[in-house]
Structure formats: C-alpha cells, structure tokens
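Only one chain is shown below, in structure tokens, and it's the form predicted on its own.
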Amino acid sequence: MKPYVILNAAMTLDGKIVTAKNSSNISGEEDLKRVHELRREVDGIMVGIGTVLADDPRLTVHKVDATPQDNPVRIVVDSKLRTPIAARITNKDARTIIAGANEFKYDFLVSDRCEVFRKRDVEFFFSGDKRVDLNALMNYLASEGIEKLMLEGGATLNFSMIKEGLIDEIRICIAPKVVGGVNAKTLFDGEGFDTMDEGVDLELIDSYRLAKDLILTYKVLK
C-alpha cells in the first residue's frame, strides 16, 4: 500500500533543473500557478534535504486562492537529520514530517534541535539503516491517510524514487532555455542505470503549451 506519486518539476530544454550556481527560476508565472493548483489537490508534498538546504521552501499553497486547510502534509526525506531549525518547512503553517534513518535517530531525539521541532509539532518517522527506506516511508504515509503525494524532489531523490518503482506519474514543465553545465543537476541523477534496457519506460498521456512553456504528462510504465 502506497500513495499515488506524481513527480512534478520544471527543467530547461537540456534537462537541467538548476544551474551549476543553483539558480532554479526556470518556468513562468502561469506554470507556478499550475504547481500550486496541484499542491492544493494532493494530500502530501515531499522533498529531499538538498532542496530544503538550497531553497528553504515553505511547500504551502500561496500562488492561488487557498485556505490553510488546503496545505498538504509536508515530508522531508532527511536521512542524517540535517534540517535547520530556521527551515520554513518546520513552521506551523502545515503538518510536517521529517523522515530520518535509524543510525542517526538516537542522537537527534535527545538533541535540543529535536525539542525545538517538537514544540512546533513537527513529526518524525525513522526507517532504514544509513538511508531512509523509501518503501517503508511510502507505506507509513499511506497509513497516515496520504493517498496522493506530490514529489518535488531534487535529482538524487527523484532517481531513488523511480529506481524503487515508487513514481506513478511525471509532470514536466519544459522551459525554452538552454543553460548547459556539466555540474548542473538534471531531473534524475543518482547512480543511474547501467544500460538503456534497465531504464524506466514512460507513456506520454498529455501535452499542452502554457504561455512560453511546454507541459508534458507521462505515465510511468511498470
């Protein structure tokens, strides 16, 4: 049992989700509204610790009309429990769950930082040894009533999720830009697959223009 997972991202025509200097303002205003409309529809939204450290996102619905009840549950995959005290994702605007690995559990739970998070009603889920067990996390989120999950992950978390067969749908905004950069992250990085035959197959189920951008929706074939 797991949520229906939608990976949503914006990338340049050459597949970059950030530049080598971590600039990520890729899509236009209309696409940002589309993203927030999707946030309003889902039960949860998940990011990795890299996204939290780089962007300090709120992960709430604020580009379209919404009430506090429209905010999805926010989940941070943070194996080593590095989420900063000042991270906006730990405020009380919405429910927040930090998922960590068991190796780092004890030291974190007895730390002052953990106590600060608890006072903000931040919740914790632990699984795996050195890294979060994503399958266990998906089962836990389903048990918490999260039926539809939006993944706004970075390149590493995206690959880990698709390698485990945990992504059901991919929605991509392609901006008419090329930025290059051997160190600029793509939509999926991680260790990658060794052969094309091992790669994950997709089926295009929708496409349309949104202002200057192109929106593509793929079903992940399993």
Ligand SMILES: NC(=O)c1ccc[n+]([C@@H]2O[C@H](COP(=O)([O-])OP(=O)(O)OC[C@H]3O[C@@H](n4cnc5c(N)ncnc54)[C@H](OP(=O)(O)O)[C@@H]3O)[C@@H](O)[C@H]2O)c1
Contents of the next structure:
Amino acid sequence: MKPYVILNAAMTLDGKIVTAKNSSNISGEEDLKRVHELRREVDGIMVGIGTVLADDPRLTVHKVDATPQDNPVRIVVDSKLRTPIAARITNKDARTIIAGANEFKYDFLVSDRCEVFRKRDVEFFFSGDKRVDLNALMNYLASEGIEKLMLEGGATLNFSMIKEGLIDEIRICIAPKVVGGVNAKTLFDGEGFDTMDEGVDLELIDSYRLAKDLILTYKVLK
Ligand SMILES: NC(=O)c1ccc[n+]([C@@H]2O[C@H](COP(=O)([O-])OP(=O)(O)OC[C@H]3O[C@@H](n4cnc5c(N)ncnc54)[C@H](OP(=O)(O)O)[C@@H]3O)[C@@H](O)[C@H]2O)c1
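Give me the form predicted in complex with the ligand now, not the form predicted on its own.
Let us now look at the entire complex, which starts with that chain.
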C-alpha cells in the first residue's frame, strides 16, 4: 500500500535545481502558482532534511486561494532528526510528521528537542536502521489516509525515491536558464545508476509553455 507519488520540481535547462551557492529561485510567478495549486490538490508534501536545512520551507498553500484545511500533511525525511527547532515546517499551520531512523529514536525521544516538537503537535514515525526506510514510510503514510503525495525534493531524496520505484509521475518546470557548476545539485543525484539500461524509463504525457517556462509531465514506467 502506498500513495500515488508526484515529484514536482523546477530546474534550469542544464538540470540544476539549485546553484552551488544555494540560490534556488528558478521558475516564474505563474509556475509558483501552479505548484501551490498542486499542493492544494494533494494530501501530503514530502521533502528531505537537506531541503529543510537549505530553504526552511513552510510547505503550505499560500500563493493561491486556500483555507487552512487545504494545507497538506508535511513530511520531512530526517533519519537523524536534525530538523531545527525553529524550522517553519514545525509551525501549527498544518500537520507535520518527521520520519526518522530507528538508530536515533531513543536518544531523541528523551531529549528536550523532542519535547519542544511535541508541544507543537509534531508527530514522528521511525523506520529503517540508520536511514529512513522509504517503503515503510510510504506504507505508513497510506495508512494515515495520504492517497496522493507530492515529493518536493531535493536531489538526494528524489533519487532514492525513484530507485525504490516509489514515484509514479514527474512534473518538471524547465526555466530558460543555464547555471552550470559541477557542485550544483541536479534533479536526481544520489549514487546514480551504472548503466543506461538500469535507468528509469519515462513516458512524456503532457507539455506546455507557462509564461517563460516549459512544463513537462512524465509517467514513470515500471
Ligand atoms: N528546484 C527545486 O524544485 C528544488 C526543490 C527542493 C529542493 N531543492 C534544493 O535541493 C537541495 C537539497 O537537496 P539535498 O540532496 O541536499 O537534500 P534532500 O534530498 O532534501 O535531503 C536528503 C537527506 O534526506 C535524508 N534521508 C533520510 N533517509 C533517506 C533515504 N532513504 N534516501 C535519501 N535521503 C534520505 C538524508 O539525510 P539523513 O541521513 O541525515 O536523514 C539525506 O541526506 C536544496 O539546496 C534545495 O534548495 C530544489
């Protein structure tokens, strides 16, 4: 049992989702509205801890009309429970689940940080030994009523999710921009596949221009 997972991201023509100096203002205002419309449609939004540490996102619906009930459940994949106490994702605007790994569970549960999070109604789910078990997490999210999940990065989590066969659809905004940089993260980093044959095949199902950007939708072929 797992949610239907849509990976959404913005990238430059050269596949970068952020520069090496952490500048990630990529797509136009129209695309940001499209992203928030998608957030309003889904039951959950998931990001990796790298994205929380870099961007401190709110992950709420705030660029289009919405009520507090439109905010999806926010999930942070964070094995070592490094989410900062001041992170905006832990505010009470929406339900938040931090997914940690079992090795770090007990020390965390008795810590003052855990107490602070609990006072804000932040929830926890533990799986995997040293790293979050994404299959177990998907199973848990489905059991919590999350049928449609938006994956909002970053590069490392995106690769693990596609490698595990957990992404169903990819929606990409390509901005007409090139930034280069060997250290700038791409849409999928991680350890990568060794051969093209091992790569994940996609089928283009939609494409359109949105102001200066290009929106592409792919189905992931299993
Ligand atoms: N342009 C866009 O659309 C867009 C969208 C989102 C993010 N971004 C950018 O992406 C960058 C962050 O990407 P990132 O690659 O550094 O971080 P990330 O993918 O957000 O988070 C990766 C971290 O998640 C944790 N994790 C736990 N279990 C995992 C598992 N099974 N598989 C993979 N990761 C797991 C790991 O840390 P632990 O082991 O400590 O748990 C890992 O280092 C930011 O700079 C952000 O601006 C861009």
